[in-house]
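One chain comes next, on its own, written out as structure tokens in the form predicted alone.
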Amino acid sequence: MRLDKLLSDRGFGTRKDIKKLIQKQGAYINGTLTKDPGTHVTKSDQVVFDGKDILCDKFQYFLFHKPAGCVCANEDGAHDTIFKYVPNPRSQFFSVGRLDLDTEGLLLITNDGALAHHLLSPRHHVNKTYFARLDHAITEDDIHAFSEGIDIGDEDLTLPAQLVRANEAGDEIYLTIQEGRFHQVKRMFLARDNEVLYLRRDSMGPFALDDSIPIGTYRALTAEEIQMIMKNQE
């Protein structure tokens, strides 16, 4: 694979922009500086670009800060999809879990199906934390009910969840769950006669929103982050 294609596939920009960057600042392949965008790299090569280790593997991983108004699909006839914001979309790429049209927050986008299964399976107890603004304040009874599991009309109660206040008024909260049922967060609050007015996913497993991912943008995972994922799957 060409160096400029590798970096484009990893989300560092368009091929045109990356060619200019490589020619200007170069990249290191196995410790040797190159400024040739056409340099061939293989899976076994160690590539460092812009101070970051780049894995030359077939799997790719992006953290995306989803805005409201787009859906988690490759194609949709009525709404923009998340792939409006992530360059070089391919049909084999997908989001790990889904966020509703009006929900913002963290999404992992990848072509690694095994990783997706690991992060989404309730038996692996992967925490997903959401921030929400509610129609009215939660109560101590709500906190206890969430910790026991909520009846949202499915065959089983939801798994125990951690509900905490995010402000003194109690109408802003953080909720940590380990499942991803259809509209789960909204349904849990509706079951307690409350309504979610705004919803954002702040973290999933070891990954969290931060200042490096403004809303509507994304970044490629570093080699260290990917290695951490693989270790957690063992």
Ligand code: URA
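Numbering follows the first chain given and starts at 1. Remember, predicted model here, so these are calculated numbers, not experimental data. Under this definition, the rigid core comprises the largest set of C-alpha atoms superposing within 1.5 Å between the forms. Compared with the form predicted in complex with the named molecule:
Relative to the superposed core, residue 37 undergoes a Cα shift of 2 Å or more between these two forms. The Cα position of residue 47 differs by 2 Å or more between these two forms after fitting on the rigid core.
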Second form
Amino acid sequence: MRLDKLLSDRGFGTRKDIKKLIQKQGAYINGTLTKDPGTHVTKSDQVVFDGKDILCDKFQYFLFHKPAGCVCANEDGAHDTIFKYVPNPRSQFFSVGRLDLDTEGLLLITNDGALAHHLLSPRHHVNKTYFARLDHAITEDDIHAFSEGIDIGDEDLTLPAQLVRANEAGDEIYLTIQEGRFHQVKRMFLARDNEVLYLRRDSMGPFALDDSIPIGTYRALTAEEIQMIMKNQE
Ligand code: URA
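The block above covers the form predicted alone; next, return the form predicted in complex with the named molecule.
Once more the chain from above appears, this time first in line as the rest of the complex follows.
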């Protein structure tokens, strides 16, 4: 595929704009700078444009550090969506699971539906760890109740979840769950007469927030990271 087509497919602009940009600032292919928009790239090439790792594969995967104030949807009449921050050519990308409008944290964004399905299924026991600030301190009873499963008004109890204190006062916590029910974390604490005041997802499966994704930014998964999730999928 031509370099300019790849970059326009990935949402960096029209073919015409991209041609000009490549001629001006260039792109790195396997570490070598090129300013020729017609350069041929294949699946195995590593392309870096505008400081971003561009995958040449059909499927793409991004880790996004969601800020509060945007929703996980392709369109929304009332709020910004996550795609204000992440390019979404031809609206083919979506987030794997959702975070609430006021929740921050890690989201995997992809156009690979099969992978999304796998990661979302509670059967596959993908751990998601959240940090929360609560209205008041948790108790040992709460920790025990979370480990047994909580009645949040659904047909089934939640799956066993691991609750640990994140500060001495006990009003900041880490919670690891393997499901993604609607408003699950907030409802689990409400069921224990507590309230989530701030919520952030810190990790999901093998991926965690780190300094490489400041809030409001994203990065493409590396080839090694993609291989890792493909392996887990087998
Ligand atoms: N649980 C919630 O209550 N909200 C989120 O955004 C994610 C998990």
